[in-house]
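A lone chain, given as structure tokens: the form predicted alone.
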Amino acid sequence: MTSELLQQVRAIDPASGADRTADVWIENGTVRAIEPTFATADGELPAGTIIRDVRGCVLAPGLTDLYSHSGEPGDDSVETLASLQAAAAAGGFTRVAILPDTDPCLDRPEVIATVRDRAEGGATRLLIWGALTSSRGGDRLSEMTELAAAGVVGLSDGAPIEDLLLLRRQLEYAQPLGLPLAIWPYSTRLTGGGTAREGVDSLRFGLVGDPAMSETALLAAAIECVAELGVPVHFMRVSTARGVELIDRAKQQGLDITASTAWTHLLLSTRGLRRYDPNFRLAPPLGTPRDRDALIDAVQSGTIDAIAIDHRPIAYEDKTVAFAEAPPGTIGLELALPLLWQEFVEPGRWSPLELWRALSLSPARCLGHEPPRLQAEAPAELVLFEPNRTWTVSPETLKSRSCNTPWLGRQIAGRVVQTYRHGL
């Protein structure tokens, strides 16, 4: 049995728009009692509860990350099932989605219950998003009902579908099943071989531009399909003002879509490409500051549904080379979070609540499942996070077998100290 009191920490529900400072009992994984003074004498506790003072910290539902990438299998050296999991709880995420994009890719059944017998019984709840089409090769359907029925939290390449028969193909076979859809509007020819998003900074810095219109073309051709087909769909890495304007006014005609952003997107623009920084390589490139804010305010809004990480691990040599040639990604899991509380919270843009909305209950629904609760009798998946403890960024005190980022080797404020996944 354990029983443990956290006592005057400050206990966030997004669900229930609860904000507020409160002893909180929890035992054997089910929070058993929240109250803002829980009585600690004789007989009111079991015996050997743990007794925590924990004021400053924060206590709120386990984070959800809609999308992100393994090396297991086919790269164990950058990052494996277990290095990701034991991240994703270093973070405070309870439930990590991994994209199909693995060797072999997560088109089959057989691969599927792999990867899910290599994962059980890690640090956090491990979802499969299955292949849309066959090895992920843009051209043919995968046996999306085997896949179904083998247990994948979705449907989704996590690569740009550029064939818009195919799109239309995919939206009609997946319709019946019922499970998410996510896509991924950008066009690799449109780019123009970019690796910058096309505007003064990308002139001024000398790095070829891509344009908005890469994302907005395919994104304004996906959404006629949802209108004229009527089937659900989730669009991934949104990342310029237009794709926002495009998401609401959908929204706003009732179409059934979802979308999100990358965390980075909002904490980063392309004013700081001027470091030449190959960890600020990422696909989609990162808006102009125009789009930055464009995505802040809709994650506000909540046009956009949720933050997701793409928390993509790449070897320090692949990335460690001119920033045109360096693949794109970077590692998020562990630092998305405190991150984003320092940036928006602690300054008063954004309250507690808004950012656990982005981060944990929008995310949960956006795969059609119960987001996790802080409220009593319900499982204990929460993280306790602590705002003001201060830690630096190195491959020491990274749980990720890569290091990846722009923040490397800066301190940051912000660490999570526990996160409980019982009742999973």
Contents of the next structure:
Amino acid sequence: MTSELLQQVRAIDPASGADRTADVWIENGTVRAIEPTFATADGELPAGTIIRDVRGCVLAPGLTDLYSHSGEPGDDSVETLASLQAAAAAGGFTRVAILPDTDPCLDRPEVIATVRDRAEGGATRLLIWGALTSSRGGDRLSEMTELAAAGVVGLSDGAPIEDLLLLRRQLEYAQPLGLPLAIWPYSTRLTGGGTAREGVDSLRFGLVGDPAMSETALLAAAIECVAELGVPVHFMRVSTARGVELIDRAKQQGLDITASTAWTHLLLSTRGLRRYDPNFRLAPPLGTPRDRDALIDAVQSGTIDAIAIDHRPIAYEDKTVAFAEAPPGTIGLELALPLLWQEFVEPGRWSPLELWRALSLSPARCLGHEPPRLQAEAPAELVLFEPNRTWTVSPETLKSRSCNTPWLGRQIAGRVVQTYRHGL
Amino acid sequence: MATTEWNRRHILSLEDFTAAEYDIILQTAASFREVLTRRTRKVPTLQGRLITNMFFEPSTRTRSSFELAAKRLSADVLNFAPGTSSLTKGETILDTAKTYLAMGTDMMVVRHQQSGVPQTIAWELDRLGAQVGVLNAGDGLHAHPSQALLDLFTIAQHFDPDAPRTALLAGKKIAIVGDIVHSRVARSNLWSLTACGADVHLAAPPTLVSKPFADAFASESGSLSVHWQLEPALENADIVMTLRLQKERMSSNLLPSLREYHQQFGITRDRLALCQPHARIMHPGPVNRGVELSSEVMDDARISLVQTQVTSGVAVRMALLYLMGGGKSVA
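Next block: the form predicted in complex with its partner chain, after the form predicted alone:
And the full complex, kicking off with our chain again.
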């Protein structure tokens, strides 16, 4: 039996649009009441109820990460499933979905079962994307029906599928499964070996430019597939202003698509490449300032439904190389909420509800899941977040086994105090 | 004429160099040019100092030039070459830099095939509190400051051999012709030439120079324009800088053939007629004869400054090592 009263917390529920200061009573993993002030004296609360004054904190539904990368199975040294789940919980995520790029890759039911068993009892609910192609090889269909039966959250390679006929076959074949399909529209061939989004910064800093069309040409083609087949698709890692336009137009035409961008692309742009920090080497690359502005607006308007973390742990010695030679990716599960809050909510560019919609409500819906709620009688799948608490990003403070982030060593504001994960 | 003191520990890019700093370099280089004509072509300025040439990307010409410059200043020189190093065994570039730091290196001259590596090393050394200067000897497509500075010196002394100075470049029309998009030399030259007030014209096929170059390197003091034909760039030019064209450009379909390139953009005696009568030709070397330049132009000492560039290189690199080494007045 547990009973807890959180007094004068900023209670946010994006599904209902509620954002108010209230007392919230949580008993045995269920939200029992949300009141402007809860009378504690008249014996309504059970004996032993813990009463906490959490003024200045935010209580809101747990976050859902659409896609991240685990080291385990294959490379426990950079991240185990347990450390990934712990990092997710520390960052406010009650659900995290991993991409199939492990070793062995997640393309067979027995591997899915093993991973699921190992993640049992972890700090966060682990969801699994099954591979769309066999061995993630990008040339043959995976055994999708078996993967669906094994309980994958959806199907995705997490890698570009550049063969448009194969893409069409995947969308066709997957129709009866009713699972989300996540496609990364990106042509590695059109990048021309580029490592920085093409523009004045790539020219100035002497980095080979990756043109926006490496994303938009494939996105436009994939949208045509959706238009022809009527199959719902989620577009991952949208990173360009033109990509946002294409998504917006397709949605206006009524196509059944959703889209996400990576949190890093909302905070950073090619401007930051001046320091050649290998932690800024991402795939797709960071956008130009114009791309970044378009993404920020698109998240606010809902054209881009969700912010994904795309957490990718990489060993120090692999990342401590020249920018262009670094493997792309950065960690983010523990950093995204505080940094996005400080960048967008604190100055008033986004409301807290808009941020929570993009990190909790919409990603859950993109997966076809019932989103967690902060409302009376709902299961307590919640995060208690203190926006003003400062901490220093270091190997000691991070739960992740890797520290490949540009924020390493920096003091940042915003820390998750607690996650409630009833029923997960 | 030089009113400011030199206060840079590193030379990584020319992006934020001021005209006053260029003047200090030109003046200092002119003094060393004089040293190099003496019977004993050596000064004791950097005696006891250790300079490490860290050439991750192989180079003979630039490394020789730096080595000679260091030796003329009486410094001790170590040469690091990746072929003989442990870089393949999981050692990072920062580990390598720290190894040479521990040996007592005072200055590192760094070249790498990827943009940004000299910067990364310099910032890491600063973070460690090391008092070591890093000189970028060419990183990827990004920068090659010492080449651009020797080009600047070559141009300035061409206009006034006795007193090379930045003011001589104001309003001069300088054409840069060739594979600009892949050239760190061109990028560094754009910063220095426009900062000195030159009127810079880029010419190449669209696959080798894009219009956004004009925005990327825009400057308040000089002007910069991009052309996809050679003629408007050459018209009344005072200086024509050509760039080396790599053979790989054909395999990635940036050009159909060297033949067509030479027809459209090769510098020949006929085409030079468009320039000012006193116009001079430059090239950072090595030249593909018959591609960027016709042999006839290249070998004509009345037109070509290519050999002068090489000679200037040693004096300018001596000046840079001297200034980075804390030198205040010339020996």
